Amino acid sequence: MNNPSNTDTSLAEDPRIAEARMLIRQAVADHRSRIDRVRSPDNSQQEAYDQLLKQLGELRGGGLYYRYLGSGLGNGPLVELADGSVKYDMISGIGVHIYGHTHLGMIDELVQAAITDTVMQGNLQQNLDSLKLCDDLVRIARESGSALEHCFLSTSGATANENALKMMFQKKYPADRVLTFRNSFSGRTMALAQLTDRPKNREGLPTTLSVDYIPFFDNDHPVQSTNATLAALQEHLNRYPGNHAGMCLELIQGEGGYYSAPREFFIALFEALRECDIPIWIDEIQTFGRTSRLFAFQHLELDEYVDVVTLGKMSQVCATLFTEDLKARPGLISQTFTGATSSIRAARFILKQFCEGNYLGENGRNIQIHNRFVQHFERLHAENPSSIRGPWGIGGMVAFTVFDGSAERTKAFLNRLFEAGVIAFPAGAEPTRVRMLPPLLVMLDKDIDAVCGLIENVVTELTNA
């Protein structure tokens, strides 16, 4: 993409800049070094700390899953709370921060944000920083065949969910249902609440949008399961001929346990919808970046497939990508934000990251942080069968499950483990899974071992209370 000016560059370039930067890299560097291993917390502390949970839990209406509150540093995987102790972050902000926590870079490119004009970019004020990542994303999203050629920002994963959403009603119109698997997860708001398969998340809410749910591939079973899912879509296609504006899917379950399919279980769906017209929505905003491409459909190979694509988390700004024929015409969708300057400037530098870094391909960084994971737990499985199980996922994307899968004991394992020095979070149900979402771009071979190691010794010590 050819830059029109060097508008864009001349401040950055300036000496004074140059010199502030490396500065702040210095002392922030200084300040991270002290954060070199898991750390309990300072008792000393304990009772302010516990009065600062408490403020927060009545101001928004309700209590953290964990007592965390950071204290604004940290190091590569290891983040730091405000009670003085430090942990291993293996969830990252539920895969938000893939680069870790104070990372040098990141830093750097956050100062150029800083001191570049508007804080937000929306619809009516876009800076070059919006162009240039739009490029980034559609150049990506078709490197390998696929026909995504627009791109549309957003500040939230719900929020591009909901556009794909629009755009799909809009082409299709009068079709007035929507596709999904069963145990899906697509955001929160009113439409997003009735696609997610969690009946409990929209207690008390009306119904907004008519959807029906097909199951989703067994490993157990895989032919079976295939012509399960081919004939309930069939079944709803028989009952409501022509009514369904597209079908809303993650090629990696997130909040429903980390369960995938192979690709030919994939193709043989996206087939039986292609017969009837039915556009194929992606939602990528847990699986952005942690497969062996940055697209989990890129992964699968799925790329001739795809008409419209969601991304977020670890992008820190969300993006709607799609077709040309899924062209929303004016007015359907707008923003007055569409991502802050930081945010979207952040995106830029994880994107080049991934592209110039050994992190994607068959045997990438991406894809041995994966196995290491899988060597432990093969091991921790072996030695202890009725306690541990797993791992599930792919690449980036690691979950297992402990003692019988319930989510009493799962949330006990996850609390004792919490206090013990690593950070994880539950998805799934019967059972319910421990996933984890470490941050791909820092970690090291040590580290796995290192959270692996305490992740036993929180096994050993609950399975002989």
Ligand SMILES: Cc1ncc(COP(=O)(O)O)c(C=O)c1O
Given for the second form:
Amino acid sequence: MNNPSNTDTSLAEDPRIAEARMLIRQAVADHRSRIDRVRSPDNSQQEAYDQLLKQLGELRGGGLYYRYLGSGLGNGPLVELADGSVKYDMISGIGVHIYGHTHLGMIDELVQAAITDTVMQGNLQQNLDSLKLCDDLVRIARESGSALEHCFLSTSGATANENALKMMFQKKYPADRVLTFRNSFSGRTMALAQLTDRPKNREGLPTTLSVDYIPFFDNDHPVQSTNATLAALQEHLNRYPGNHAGMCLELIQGEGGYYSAPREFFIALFEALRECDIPIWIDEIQTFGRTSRLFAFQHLELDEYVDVVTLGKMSQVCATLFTEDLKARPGLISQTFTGATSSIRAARFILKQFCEGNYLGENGRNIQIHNRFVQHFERLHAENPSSIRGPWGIGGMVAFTVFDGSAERTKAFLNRLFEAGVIAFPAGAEPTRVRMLPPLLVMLDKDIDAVCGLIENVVTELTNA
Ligand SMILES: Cc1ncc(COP(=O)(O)O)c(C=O)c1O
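Structure of the form predicted in complex with the ligand (previous: the form predicted on its own):
Now the complete complex, all chains and molecules, led by this one.
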């Protein structure tokens, strides 16, 4: 999409700005070059660092998962903490920093965003950047045949999901129930805490939404589990005929532990939903950009079935994409902010890297990165089957189970791994899994090898402990 011919680009093109951008790039490149390997914390900083962590925990009303306070500098997958340590960031803010840390191209985008007129863009006043981002997202989403036509931006995955939920309810009024998978995660608003299949997340909250859960695919019992899913669906449909406004689902369960299912499973389910005219909403907030295509529904070739898709995390700005049929009536959805100007530019920059680089496709970098991790994990598993096992996740959603998969041993493993220089995170329960969302745009093979070397050391240490 081009700018209208009378758009004034003279500020962006001013030679003084070009020179300033070049100087900033040079300065940043010089400083980030000192972050070139994993480093232990500086012991002389420990007391002050502990104090800062304690203060932050008190201010936010609860301690942090890790002793993590970034210094604001990194280099690709490496990040420096304020205690002087450097670690491999294999969780990237739970899937957000897909470009890694201190990315020169990204910083250049942010500098350009900083000289535009406003910090934030909102529904009342949006700049050309918002239009271009919506256009990019709809174009990519329709690339292989989906009927998604509209894009509504928002500042969190939860808001994107709330918007999807409202559109479906309005369309299917007076239906007042929603279907989802067991072990699903949808976000933390009052409604989404009900949709999320985790009792702890809604402890003490009133029931705001009526949800029916059906089992996800079980890789060990493909036929039986598909039948069980369809039977459970039918049971809910019989119990509440005509009362379901939609089904919300993740094609790869994220917080649930990084499990996926084959295309045939989803087709059987989607056909059953279609027969009852129940809209299909795919939550791609964690999966976006992490398979062989930008959308996991494209990776699984399910384009023809999607009615609503939500995305977030690595896209920096979140969005609800939907078909003409689900368009909301005026007044239903709006927010003051749709995103910071810098986030909107960052989103377009990331999409451009994916579309123009070699990240996507069956042999693209996303899949190569996955395969290299898996090679290491398979070797470790062969050497010591009880210490580490799969499934290993999919694409840029990498996972494994350590030891007995208990919450306690997994947490102990993660904490030791953090000390050793790799940041990962848990997902799922029984077993609790170790998951990684590596910064796919900057992961080199040598980084994967180094991370797996550190994982191996910690596995060996804890096996022998
Ligand atoms: C699948 C899925 N949906 C929704 C959300 C909520 O997104 P946010 O935390 O941006 O509100 C998440 C976050 O982890 C997620 O993984």
